[in-house]
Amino acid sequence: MKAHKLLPLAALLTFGCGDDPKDDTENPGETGDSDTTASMCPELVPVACEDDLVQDLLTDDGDVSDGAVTTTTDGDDFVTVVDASAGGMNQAANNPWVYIRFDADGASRVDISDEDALESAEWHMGLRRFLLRMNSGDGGPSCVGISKMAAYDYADLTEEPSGVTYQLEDFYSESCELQMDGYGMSPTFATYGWWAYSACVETTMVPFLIQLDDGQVLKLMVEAYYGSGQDDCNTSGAAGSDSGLLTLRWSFL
């Protein structure tokens, strides 16, 4: 069955990926400890349309990604530049997603191919040109779930709102169709909303608040698409330089 819920914060420290959450008043216990570890995703759960997923939208020939990720520092935030490009936008197809994992020392990237990222809970998040998915339900094997909080701004968010729900990847149908964006131009990713199109990839600043595999929650905004010229685009809709080199400002909450 495919791992396609809306769930608590509460439900998804007690019941693994793919389980059905169930009524329990016990504490989950700090997130980021061990046995919040443990219950979080206990095991991986096999992405149900695998083949269509990396017929559709990933890469088979074993190449791992070499776009770099770099992460500073800015005040009580991390912000990590990760080179997405994939080649440009006609080869984009033909390239590695770039895969990176968020911890306490920041985001890194982890060098796996795309279809061994499809059995690993190593990361957290790919990111190929403006396409973002995270590890779980259809895009993934982990429990990594995401919520959109277009009702704040980013600096606003200095706590989990109270009953915040973590959606995990759900863009194919059950018959594995793949569901498109009205854009038409991506996958329905659980990412969707942090960029617009008039006539380049405009920033909304739109936060997100992301759980990961272990319980922690961290704030999420991609500040740029391009390395230089993102506040024009997002003005006036002259197009940046540097496609595809995203710029992601977050911190733990």
The other form holds:
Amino acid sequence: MKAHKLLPLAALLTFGCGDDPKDDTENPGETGDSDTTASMCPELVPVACEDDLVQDLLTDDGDVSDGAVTTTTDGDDFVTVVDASAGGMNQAANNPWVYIRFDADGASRVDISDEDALESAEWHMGLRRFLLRMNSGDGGPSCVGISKMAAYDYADLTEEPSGVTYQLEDFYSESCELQMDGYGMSPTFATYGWWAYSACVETTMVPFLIQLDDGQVLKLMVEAYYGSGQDDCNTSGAAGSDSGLLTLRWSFL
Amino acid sequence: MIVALLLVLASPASAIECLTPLLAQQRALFNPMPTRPTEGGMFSFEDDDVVEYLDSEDGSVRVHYSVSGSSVTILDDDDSDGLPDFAQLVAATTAAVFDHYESLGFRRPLGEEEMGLGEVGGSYAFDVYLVDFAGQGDGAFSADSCDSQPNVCSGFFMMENDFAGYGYSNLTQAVNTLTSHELFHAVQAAYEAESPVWWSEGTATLAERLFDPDSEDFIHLAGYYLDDTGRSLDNPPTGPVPTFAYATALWWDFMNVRLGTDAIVALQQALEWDGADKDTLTEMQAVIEANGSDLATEWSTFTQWNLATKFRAGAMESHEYAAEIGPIDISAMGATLEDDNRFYPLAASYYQLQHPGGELWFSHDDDATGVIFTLHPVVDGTESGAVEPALVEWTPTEPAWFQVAEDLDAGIYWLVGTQARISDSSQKFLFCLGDAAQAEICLAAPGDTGATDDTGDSEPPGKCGCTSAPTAPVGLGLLAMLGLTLGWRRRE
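Got the form predicted on its own; could you also share the form predicted in complex with its partner chain?
Expanding to the full complex; the earlier chain stays at the top.
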């Protein structure tokens, strides 16, 4: 309903790793509870450009995704496969996002419609084919932050490096104009950089750190966009099959 | 059927993108004299191609084609004149399109001579290149050179070399489609090269019908509009797959039918740079008003025409080809309706009411200013019946509830809701349609929803805004017979 984006306080904040996320003086909205399950943003922040977001990226018919979300373990990692393929290339926009949350026992789907997701902190990440959006800032009412760790290999991220700054979603301009990437394919989501394209969707294997609304930090890497054939895509440019079947490797730090 | 004017770009979804004049211009800005297909580029002749050319009879068009190699064209020569019939068809059709657009009042595309480019392609004629698109689209206009004030360009277009494997019903349809669509981009570039894609592609698709009233591609693309009527006219989906942008041709054709081609020409002219920023919707509204109508009337009528499509066509005025497109998507249906909806500007939502008969009430819980509702019966009241003109139209504002009709026959009715105006935002509210009890659902509590008059009875707040629909064939007498009350009634 908003014609202009009024930046919520949370959208202006970044959460520094070196800061104590439980320090009320540093993080407004923080509960002060030393329990990491306490929310860093107990008050949901209305999405500033909600009206535009619904028409630009979401569905408004109340549908809830039934895309399968399965999580297994691989050593210390969780491996979550998300079927975000609904609608294929041409009809994806008419299908709801798959919403997931990260918990101690793995990631699971949150059965919620796109519009209801705008009033919920239950989910952490939304997925629709190659679009990955966090529940924060322009993407949702919570405060799930993300930091691209391009200088690191996933395996080497065994602890949260000092000085990490977490970014909230910020893909609308002040006047609620959708900001698109250089391809013109994706809004400038905070997850920008997990893929590259030459002849197929290559996974860059760039890891990200994600700070959940309860302050917990996890590392995550998108291993595959295709259900099969990702390696061939990455090495030889041959497109895989079952696009939109994303494989996420992640673990809490 | 293949969507005209598409290019595959590097993208995660292998999506296709139309090369709009803007993109063409951007390419030109990076490369002041962009590569012609004879020299390379995304769609070009290969080294093994033997490229020849022929000119249209009037010399206005030159067609470059391959007689051997990767982009070899159709070489049939039924008239034995030594030239491929297909390339001749392209040249003659392109020249005819030139003349047709000019006869309608549009400018001719800017030429190489006017832009001081010299004889690019070997002559000053407009150049067309027949290259193999390999299924990744079938044509594209590209700019050679642009001026900045006004922002106009000259250019050329490429089109598929043989249409093998494409879905056109015959080569004439293919050539008519590509030449009329791509050449219209050249026309647009003679006015303003930086246009929003929903305007540039929508009107280029309209141009297919302007040239060929039997254009299959126009029908095919315009029909897509009815799959996404809840989307604002000027807000195609994200990503370079703007089928919706092409599909806006349905609206432009509606304007063309209602106001005449002169209105389309006038709008094209109005969008030309004159030192001020131009907003396409604002200019469109001005053109509509200059033609003696208003945007609310035209847009609301358009949304009603769109309802009367496919098997619902035939009982009210609609598109000439109404039976060939649609039907529209239904937002909700039932014996009563309740929907919390965002009515985006210049969009529409459709609801099917399975009315059990009797009175009909409407209520809504928030500001609805700018939204127009119309209620339509269907022939015989059956689900598959053709839609009839609106019985009643109302324009709610503040939260209210009121009786729409006192005694309606049982049967199927259609509700159309549209914010028929230019606006920065949607109108989001919960509304109910049904019996009086249903109407109360949308208002939180009696004390919150209606003022109390001197008698202690609650009064609905706000104003109804109900009117008999101007397009309805029924007069007030018949409305009375039908029991359409068109006004307030106290809560009972």
